[in-house]
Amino acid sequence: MTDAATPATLDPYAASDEVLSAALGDEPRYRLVQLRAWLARGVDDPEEMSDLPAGLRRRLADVLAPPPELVAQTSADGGLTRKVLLRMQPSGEEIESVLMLYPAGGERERARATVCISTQAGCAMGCPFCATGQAGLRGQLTVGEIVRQVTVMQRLLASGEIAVEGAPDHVTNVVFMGMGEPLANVAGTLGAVRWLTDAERGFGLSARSITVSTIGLVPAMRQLTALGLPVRLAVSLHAPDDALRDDLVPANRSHPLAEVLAAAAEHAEATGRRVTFEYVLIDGINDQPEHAERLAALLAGRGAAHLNLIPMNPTPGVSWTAPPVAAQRAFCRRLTDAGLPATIRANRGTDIDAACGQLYATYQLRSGRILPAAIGAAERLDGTRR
C-alpha cells in the first residue's frame, strides 16, 4: 500500500500483466482477468469493480492512478458534437477531447461515434493557425491519460447520458487529432493504439477504425508503420511547397515535404490504407489558384491518397480566417479537375471551440501565452500579402 502522502500513479492501461499481478498481490490469477475486463469496459475506478472483494478494491484504489475528473461538457450541432474538459489525476493537468456522432441514414452506410483525442497538454509545434499550437507544450500525456478519453466517452454513451437517435451507444472510431502532435509523443500514442486494438486485454477496436494525424515527424511515422497495424495515417500539409510550409508548419524545417511524402507512401504500401492529406485553407495565405496547382502537382501519382480541405477555424492568436465559400469550392474544383480526389470538410463544433485547431483556445486566452514562433510566422506571412 502506498504512503498516504504519495499519490497513486500506476497506469493500469500501460501496465504489463506482471506489474498488475504484483499490484493484485496474492489474489488468484482470475482477478487479473476481471480487472482487465473492467478496464476494457471503461470502468477504471476500483470502487465500481463489483466482482472484486472490497479489500482488493481499496488496495487497488491506493495503487492505480485515479480516473480523470469530468470538469465540463459542452455540446453543439444539435447534440451531435460533445466536447469534454477532463482533469487528469494525479497531475491535475486539464485536456479536452471531442465526441462526434454520425447517425445512420441518407448516404451514410453505418452510424459512427468518433472520439477525437488529445496526446499532449498543449503543443510545441508552433503552427500559427492553431490555438493549441500557439499556447505551447505543458506536458506529455501517458498511455492511460490518452485512452481514458475514449473510456470516458464510452461510459457516457453506454449509460445513456449521451444519446442521439440513430447514433451508436458505444465508441466506433478514434482519431488522434486533438491537442498536441501525436507523433511527438510517440510512446504514448503507440501504446494507446496497442491498447485500443488489443482484442484480448484492451478495447478491441478495429485498427481500421483508428486514424493517427501528424504534421510529418518522419522517424515517428516509420515507427507507426512498424506496428504492423492497418491504422489510417493523416498527414497535415497546409502548404504546397517547403518555402510556405516552413512558416505554417515550423517542423517542416527538419522534415521537408519530400521526406514526409516518402514516409507516407511507405505507410500506405505497408498497410494497404489510403493516406489522407489535410490542408487548412487560410484566406490570402495558401488558398490562391497557384497554390492549388502546385498542390495538385505535388500529390500527383500518390495512388489512393485523398486530400481533405479544412476551412480555417478562428483562433484567438491571429486574425486569419477561412476563404469565402465560393473560393473554397473553386480551390477544391481545381484539384479535382487535375485528377486529385479532394473534399471540403464540414467543420463541427466551431461555436464551442471544438473544431480543428481550436482545442483549448480558452486556456490560451486565459493564460495570455502565444508562442513567439507562432507570432513571428503570422507577422511574416501577413507582411507578404500586404
The other form holds:
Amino acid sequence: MTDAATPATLDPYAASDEVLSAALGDEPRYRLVQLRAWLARGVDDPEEMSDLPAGLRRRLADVLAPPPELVAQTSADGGLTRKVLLRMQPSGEEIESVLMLYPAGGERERARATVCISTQAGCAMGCPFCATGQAGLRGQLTVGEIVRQVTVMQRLLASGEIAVEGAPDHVTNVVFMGMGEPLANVAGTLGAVRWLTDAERGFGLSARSITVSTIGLVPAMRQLTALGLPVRLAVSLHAPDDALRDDLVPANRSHPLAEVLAAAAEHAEATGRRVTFEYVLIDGINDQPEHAERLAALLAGRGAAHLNLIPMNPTPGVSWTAPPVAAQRAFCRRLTDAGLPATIRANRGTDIDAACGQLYATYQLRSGRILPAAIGAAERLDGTRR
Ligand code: SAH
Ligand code: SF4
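Now show the form predicted in complex with S-adenosyl-L-homocysteine, given that the preceding structure was the form predicted on its own.
Now the complete complex, all chains and molecules, led by this one.
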C-alpha cells in the first residue's frame, strides 16, 4: 500500500478517506464525495473528473497512481471473449485479464459479463501444468492494480467499444482466476473484494457474483472467510489424494487435502455458500477411473456446489495434454453417477491463449524462460504413466 507522501503512486482504491482528504488539500469536503463518485464509476484519471476544477485535477494527477495503459486486445469466440494486456502504472508490470460475455438465452439463462482478473504478476506456486506458474513470481499486484482490471472492462462495455447483442453493457461477475494465486496476495485480494462489493464507495457488485479460486492456502482461506462476505470459493483440487497432489500442486506439501477441505467447509458454513471445486484433467496423469472413484469418495457428503472438470490447455514446454473427449466424458459420468454435480468446463479463448492456465504464456516465450523446478514433477509423473 502507498501513502500520500509518495508522489504519483497513491492507490486511490486502497486509500482511506483521511489519505484522500490529505491529497485534496484545502478543498471543501464535498470534493472527496465527488472524487469517490468518479472512482466508483471506474473513472480514475483525474483529467476526466469534469466537475473538479482544473487546478485540482492537475494536483491529483501528480499524486494518484495513473490508470493502466491498454497495450493490446485480442478477441475470440466470435467476439464473446476478449483478452487485454494492461501495463500498470507506475510499476510497469504487464498483466493479462479476460472478459467473457454470455448473452441471454445462450449457455446460461441470465446474461453475464464476467471478468477474469489477475492478482499477481506470474505465480510462485509452480503447478507444473500451468503457464502462469512457469513464469515464476514477478510481483504482487496492489488493490488498485487488481480492481483496475475490472474498471477497464467496465469502461470498454459502457462506452460501447465492446458490444455484443444480448450481452450486458456492464460487468456482472468477477472471477479471481487469472494470473497468480489470489490467496498468496491476501492484502491485494481482500482489498479488491472489499472495494468491488462496497455499495457506497466502491463498485457495488454483489459478493455472490465474485469467485475467488485458490489452490488451498489454508490460513489465507480463513482470512477470506473472516471477511464475512458470501464470496464464492473455488478450490483447485486436481488430485484425489495427497501423494498425487503433492506433485501437481506443490503447495499441498504444506497444506494437505484434509486441511484444505476443512477450511473450505468452514467457508461454506460461515457464508452459506457451497464451495466449487476445480480439477484439471491431464491425460494419463489424473484421469483414470480410480482417480474418479477416489475423488467421488473424497467429496462425498461435503455439499460441493459443483465440480468443474477443465480439460488441460496446452502449456509451452509441457508435453501433457487433455485426455480424449470420450475419456473426459467417462470421467465426468463416474462422478455424476456417484452423485457429484460435475460438468466439463466449456473452454473460452484457447486460440488466443486466454483460457485457464494460459495467461503469461506469451511472456514466457518472449523471454525464453526455461521451466523451473516444476519440470521435475512433470518428469517424475510421466515416468509413472500407463
Ligand atoms: N491460482 C489459482 C487461480 C488461478 S488459475 C488457482 O490455481 O486456483 C485458475 C484455474 O485454472 C485453476 O483451477 C487452475 O488449476 C486452472 N489451470 C491452470 N493451468 C491450467 C491448464 N494448463 N489447463 C487448464 N486449466 C488450468
Ligand atoms: Fe499459480 Fe494457480 Fe497456476 Fe498453480 S494453477 S501455478 S496456483 S496460477
